[in-house]
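Quick heads-up: it's one chain on its own, the form predicted on its own, in structure tokens.
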Amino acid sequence: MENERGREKLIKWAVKSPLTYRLLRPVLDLLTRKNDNEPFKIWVRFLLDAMNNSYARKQPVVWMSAFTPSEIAYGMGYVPFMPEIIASVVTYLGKSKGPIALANAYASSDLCSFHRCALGLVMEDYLPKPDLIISSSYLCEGANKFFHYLASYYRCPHLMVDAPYRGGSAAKKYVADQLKELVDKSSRLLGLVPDMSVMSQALELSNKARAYIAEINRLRRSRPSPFPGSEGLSYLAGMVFYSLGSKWGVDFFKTLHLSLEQKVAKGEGYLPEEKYRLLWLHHIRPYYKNEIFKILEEKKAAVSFEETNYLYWPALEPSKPYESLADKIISNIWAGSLERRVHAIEEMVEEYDIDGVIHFSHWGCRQSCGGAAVVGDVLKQKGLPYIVLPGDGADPDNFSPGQTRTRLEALIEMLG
């Protein structure tokens, strides 16, 4: 028992020490030197840098929900920390069950498993303490309650951006005014002096990344599919959420663009042979070990694109940061009427020459489950094979391998 406690204490010290992440960088570079997936390497380096900065505490650490624009953090000069993204990484490493089990004693198992995983990590004292928490009201109502609870737990301020249901000029002004107030309040709370030239630079960097994202999405229309959807739902989506507004983001998307450009020029696909092209709906996939994509690959079905990587926002105006970021927020196709999302899905089906659609319905996520039937009705009317795939992104106990295989094979049968 004493040895076990000592081991846990050592692991916790290593996780919370900035030195760990500085030492891991050259070690991982050495271990992956033969791996030609340069974008993935940048993602790993980005994560190590983010963790190092979060634990080093040379700048204020601000926890943010995944749908809060990261440009705000980089423009303000504080360290963004996104516990939902970190929970997905923990799940990918096969370590989510312990934190989720701990959180289940305090929170309903109906809640999103990413939030429960993060809550368990909080209660085990693995995560860096926030100086401030910022969340947004749109898409994920559970996130606001989660972050509100964490603000109480850590006894730190919680600022929230409220996005209205409908867009338009009045909505844009409403959100822009909130963003200005958020910057003013966070500056006072953290003892910072806002530098709008830094904010403008963050928006310029975000625009550069956005331009590469647009080109990446264009290249992914190619047949055969040059990039695996399983990776589009992991580190590619992670960088969209976490890196925009930073030099890391520009470096990552530039590198991925170059890689795909070379593959498309050579006519290379990520599958040895591609027979069907699929669209994956919702923002996530199961990140623990599973055979979903292996089953699809065996059936020569490529996940050619993912809803989460749809480029929905216009280029930002660095001279008008609040208005631009407000426009980005209210442009989100998953906010407001379901018609916006359906229209975007129809566009993706057309652009990526999609043969069939998988809607992953993550347990506890009202946003992902609520519109699944309506989306399915629209696509079925167009003659597109469509399945709803129930599951859980972070909790392997809510995953049914047999049922999942049956549904995937049924989809392939419809395609055939």
Given for the second form:
Amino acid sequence: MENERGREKLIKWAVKSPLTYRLLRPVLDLLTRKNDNEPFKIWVRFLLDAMNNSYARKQPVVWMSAFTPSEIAYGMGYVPFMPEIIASVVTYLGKSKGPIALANAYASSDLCSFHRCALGLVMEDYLPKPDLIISSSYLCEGANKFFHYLASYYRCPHLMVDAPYRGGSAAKKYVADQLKELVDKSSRLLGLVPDMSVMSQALELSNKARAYIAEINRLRRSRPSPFPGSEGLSYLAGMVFYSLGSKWGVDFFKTLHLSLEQKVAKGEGYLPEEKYRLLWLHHIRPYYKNEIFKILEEKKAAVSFEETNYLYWPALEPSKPYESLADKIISNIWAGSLERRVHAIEEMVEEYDIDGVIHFSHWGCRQSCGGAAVVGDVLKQKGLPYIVLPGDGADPDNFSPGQTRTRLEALIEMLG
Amino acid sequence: MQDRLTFKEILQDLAKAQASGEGKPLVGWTCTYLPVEILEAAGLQPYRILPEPSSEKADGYLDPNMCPLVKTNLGKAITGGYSFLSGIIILNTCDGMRRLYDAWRFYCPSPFSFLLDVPKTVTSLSVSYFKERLKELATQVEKHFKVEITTDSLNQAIEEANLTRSLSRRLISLQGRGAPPVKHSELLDLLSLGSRTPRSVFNKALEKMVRVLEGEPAGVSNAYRLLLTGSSLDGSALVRLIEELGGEVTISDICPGTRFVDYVEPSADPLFSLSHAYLHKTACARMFDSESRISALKESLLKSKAQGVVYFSLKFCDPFLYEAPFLEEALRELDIPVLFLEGEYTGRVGGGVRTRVQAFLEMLEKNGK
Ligand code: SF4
Ligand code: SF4
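Now show the form predicted together with its partner chain, given that the preceding structure was the form predicted on its own.
Everything in the complex follows now, all chains and molecules, and the chain you saw is the first one.
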């Protein structure tokens, strides 16, 4: 018992020490020197850097919900920390069960397990304390309340961008005015003077990354599929959420673009053989060990694209940060009416020459799963095989391997 | 005894009026953030979409993990249960309501559907943004129903609605003054029916009710005083159970029921007045600011001298489920016990709930509360 407690204390100390991440960097570089997945290596370095900065606290640490544009934080000179993304990494490392179990004592187990995992980590005091929390209200009903609760837990301020359902000029003005207010308020709260040239730089960096994302998405139309969907749903999506506005983002997307260009030129697919091309709906997948992608591989079915990587926002205007970030928020295809998401899905089906669609239904998520039936009916009317795959992104106990296999096999059968 | 009979009669009269709607086109709405005055100013009859609790859910049309109220609503709509409505207005309340709006339009389109975008914050920016959206709603209603909404008609509708609000508050304030002449279960039924009844009929009924009850002397009650809060309730069965077991809900903040605006100022810019008043009403958990909601609840608790809190949430209702630990902490500081209950919108309270309510009331007794 004593030993156990001592070990736990030591682990916590290591997790919370910036030194750990600085030491891990060369060690991991050495260990992965034979691994030629350069983009993945950048993701790992990016995460180590983010953790180092978050625990070193040389700049204000600002917690953000995943859908809040990260450009704001980089543009303000803050260190963004995204608990939802960290929860997915913790799940990937096989460590989500403990924090989820802890959180279940406080929150209903029907709530999003990424939030519960993050809540458990907060309660165990593993995470770097926030100086400020910023979230946005669109897409995910739970996120705001979750972040609001965290703000009261840490007794730190919480600012929110209220993103409207509708588009149009009134909505754009409403968001742009709030972003301006957010910049003013947050700098007042943190005792900083905002430097708008840094904000413009962040937007420029985001645009550079965006241009590579557009090219990456174009290359992913190739047959055979050059990039695995399982990775599109993990570190690629993670970088889209977390790195835009930073140099890391540009570096990552540039490297990924180059590697895909080479693969496509050589006609290399990520599967040994590709018979079917699938589209994955919902912005996440289960991150703990599971067989989904192995089963698909056995059936020669490639996940060619994921809706989470759909490029929905127009290029930003660095001289007009508030207006262009407002545009980015308002053009999000998962916010607003379902028609917009459906049109984007139809476009993806067309562009990626999709044979079948999987809608992953993460148990705690209402915003995406609530549309699964309508999306399915639209696609089925077009004769496209479609399945809903129920599961849970972060909680391995809420996942049924047998049922998952049956559903995937049913999809393959429909594909003929 | 007289008051009981009156109440029942009034409910029956209301039910009859509800069916007729005074011959005006009925327009369905879903959430208390809708200024129904806009519809009334347009000569339409607002009709709150509140399905009878049922275990029939539209499971094939919405994911199993969606709010059961939303699913029951869709189930009823798909089976033609709302075909008498000339239009629907769904509000941007929560993820569930947004998806209801999508599915409703896809599976059983209504002649007129509108999603009203309600801000989550209460600031000068959000008040002017909400006013823009109300203007858009008014324009769409004018266009579709070929009617005109004027400043005068809006102000008149506001005045009439103000009368409903003040009478309702008077009625609500009669609760808990001992041997309750108004039981909360009855009040909930009345308010719920009122949200579907022509305003003039409802106002007359309320006037009659208040007149009779205010004339009654205050009694003595030994019931446990409770505050009821939470998401949408599935009918009044839970409150009836509490009453049956010796409790009394003396104050509530629940939907449908008491979550309405206090007063709207008639003005030269009635849409602004409506935007301002509706955003400033006591917040529901779907709003950003949990603190103001919780401090309002604390105030009500102290005022009503409630001894315990019953917190009800429908399953999968994110706004209220995420807020539960928040409220529990705040109440712990006040040393007020909380009973947390989840429901499935079936309108039935199972044996488990009965036992828990009983145990809660016994605990209050033991604590000498
Ligand atoms: S998975 Fe859904 S519920 Fe969870 S954080 Fe994302 S949007 Fe919110
Ligand atoms: S009960 Fe909750 S989830 Fe259901 S409609 Fe109301 S706020 Fe939304």
